[in-house]
Structure formats: C-alpha cells, structure tokens
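A single chain comes next, written as structure tokens; it is the form predicted alone.
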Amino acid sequence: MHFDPAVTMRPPPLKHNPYTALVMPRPIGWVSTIGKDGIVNLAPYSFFNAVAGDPPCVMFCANGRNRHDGGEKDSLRNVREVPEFVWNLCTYDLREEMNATSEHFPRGVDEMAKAGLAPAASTKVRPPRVARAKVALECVVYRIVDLPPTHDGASNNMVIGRVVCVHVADEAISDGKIDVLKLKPMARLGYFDYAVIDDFITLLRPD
C-alpha cells in the first residue's frame, strides 16, 4: 500500500497512525528543563536524537500543544527561558518512572517529584538530571527551528542541544566501552510499545 500524509494518516485496512510504528526503534528523549521559576519539567520525548559527534550535538521535539492550555509545551517554553536541558537514559529499570512522567500534568507541576525520582545536580547547567539516570547528558540550547505546523495549526519546533558534561555511571563501563547490556536502554516503538535492548550483534565495516 502506498498514502499521501497529507490526506490521511489512517487508510484501510489501518486503524491507527502507523508513523511512529514505521520509523523505530528510536532512544527516548527523557528530557529535563527548568522554568524562570525555579520549577522542573521532565517529559519523555519520542523525537529524540543524536545529530552530531563533533561537537556533539542532540535534538528533541517538542511537537503540538500543551493539553491543559493549549499553548506550547513546557519543555520548549522552559528551553525559551533557560535556554539548558539534560537528556536522561532511559533504562529498563526506570521504564516505570519514565512512563509516569508522560501523564499531560497542568504547568507548574514537578515531575521528576511526582514520579518519586530524586534529582542530582547538574556540573554546567540549571535543570538538575535524574540522579537514578546512569547516563545524562548536560546540554546548552544552540537553536530551535520551527518545523510545519500540525494540522490543526499547533506548532512543531526542534531544540538542537550542544553537550557541556557527560555523566556516565561507573558501573555502565566494561573493558574501556559503555556496557549495552548492563544498561538495558528502552527504545520507542509505535503506538503503546517499548523495546528494551538486552542483546546485539557487530559488524564490522570492510574498509
């Protein structure tokens, strides 16, 4: 079958929006901010990901509305006013806490707290990072570009973050190379699903 997005989303036989399902798996952007009133914000991003190593850059977008008042969401409102986030690993064991920080809260509500997760300081930025987290990213804001608007005229916007600390939890390291399967990252699948990678092959390039 082949659709025109423009058109629709859901064509027969389909019951959903297959988009997501078709463009995966993909690392969550778990990604804290802080307020111009000291307030946290930590939300789980679909869009999420590595743009570039040197120097190294993330991007996660903050797309459509905030459902209680309709204006933008709080991690980019946060980002306008300071202008810092830290991306958050998202692993197996925190795949609970990480699904409860996607509840729509009303602005002004802690969720790292509401979830029951401690922060730690971070070294070079305000927004604190999940202290249980055994990756973390620090990031400076370098640019947000808009993107087409949704549909219903809601804005998409893509915060491109450059990386000014990098926390990595001692444990995660074996034999001088993070450990993928001590870490059991969680990646984004479509609709409700999840996959946690707990094993993985090499390949070699052959040049």
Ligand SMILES: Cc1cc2nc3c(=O)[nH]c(=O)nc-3n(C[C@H](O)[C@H](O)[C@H](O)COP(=O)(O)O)c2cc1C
Given for the second form:
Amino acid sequence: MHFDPAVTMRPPPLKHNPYTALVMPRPIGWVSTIGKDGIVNLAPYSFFNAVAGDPPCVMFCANGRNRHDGGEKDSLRNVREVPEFVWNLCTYDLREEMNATSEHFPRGVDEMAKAGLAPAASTKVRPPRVARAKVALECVVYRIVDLPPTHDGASNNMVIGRVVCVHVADEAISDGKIDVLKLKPMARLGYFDYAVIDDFITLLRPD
Ligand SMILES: Cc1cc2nc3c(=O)[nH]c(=O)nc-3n(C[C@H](O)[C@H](O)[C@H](O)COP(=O)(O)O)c2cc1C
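Condition change, the form predicted alone to the form predicted together with the ligand:
Complete assembly follows, chain above in first position.
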C-alpha cells in the first residue's frame, strides 16, 4: 500500500496514524528546561536525536499545542526564555517517571518534583538534570527552526542544542565502554509501545 500524508494518515486497514510506528525505534529526548521564573520543566520528546558529533549537537521537536492555552509547549517556551536544556537518558528503571512527565500539567508546575525525581545542579547551564539519569547532556540552544505547521495551524519547532557538558555515571561504564546492557535504555515505538535495549550485535565495517 501507499498513501499521501496530506490526504490521510489513516487509510484502511490502518486503524491509527501509523507514522510513529514507521520511524522506530526512536530515542527518548527527556528534556529538562527552566523558565525565567525559575520553574523547572521536564518532558519526553521522541522526535529527538543526536545530529552531530563534532561538535556534539542534539535536537528535539515540540509539536502542536499546549493543551492548557493552545500556545506552544512549555519546554519550547522555556528555551525561548532561557536558551539552555538538559537531555536525560531514560532507562528502564525510570520508565514510569518518564511517562508521568508527559502529563499536560499547567505551566508553573515543576514536573521533575511532580514525578518524584530529585534534581541535580547542572555544571554549565541553568536547568537541572535528573539526578537518577545515568547519562545527561547539558546543552546551549544553537537554533530554533520553524517546521511546517500542523493541519490546524499549530506550530512545530525543532530545537537544536550544542552539548557543553557530558555526565556519565561511573556505574554506566564497564571495561572502558558505555555498558548498554547495564543501562537498559528505553526507545519509543509506535502507539503506546516501547523497546528496552537488552541485546545487541556488532558489525565491523568493510573498510
Ligand atoms: C515517549 C513520549 C514521547 C513524546 N514525544 C513528543 C515529541 O517528540 N514532540 C512533542 O511535541 N510531544 C511529545 N510527547 C508529548 C509531550 O511529552 C507532552 O505534550 C508534554 O506534556 C509536553 O510537555 P511540556 O509542555 O511541559 O513541554 C511525547 C510523549 C511521550 C510519552
């Protein structure tokens, strides 16, 4: 089958929009930000990825409306006010907390505290990181890119950040390498489904 997404995203026999189940698995951008009022925000963004290694840069996309006032999502508003964010690695042990921080709380609610997570002060940026996250990247916003708006005129924005400090917990390192099996990172599949990384293969390059 094939279909034109400008016409429909639910052609039969698909019962739901399949898009997030097509490009998968996606890493979870668990992003902490802070507003100019000093209130911390934490939310998961699976339109997220590392986009450059030298210098290291990551991006997340805030899509559509804030359910409370129809404006931009709080993470986006915060980086417009304080252009810094922290990416926190979501591992299996943090899955419930990550999911809890996707709730559409009104602006002004500290979602890190609401999810029962302690903050740890960042080294170079104002937003704190999640203390229990075993990897965290402190970022300074490099650019906010306008993407085409949604069908009903809401904004889509890609926030690109340059990594200025990297945190890795000692326990995440085995034999001089990041131990993915110990970390058990979460990735987003489609619908309400997630992958947990508990296996991998190694392929050496041909040249
Ligand atoms: C795993 C997961 C991934 C998500 N990815 C995105 C995303 O890429 N873009 C987006 O706009 N919302 C995404 N959401 C929904 C946001 O987390 C949700 O709208 C949240 O309330 C936004 O918070 P904020 O307004 O505090 O920034 C995702 C939710 C979950 C559970």
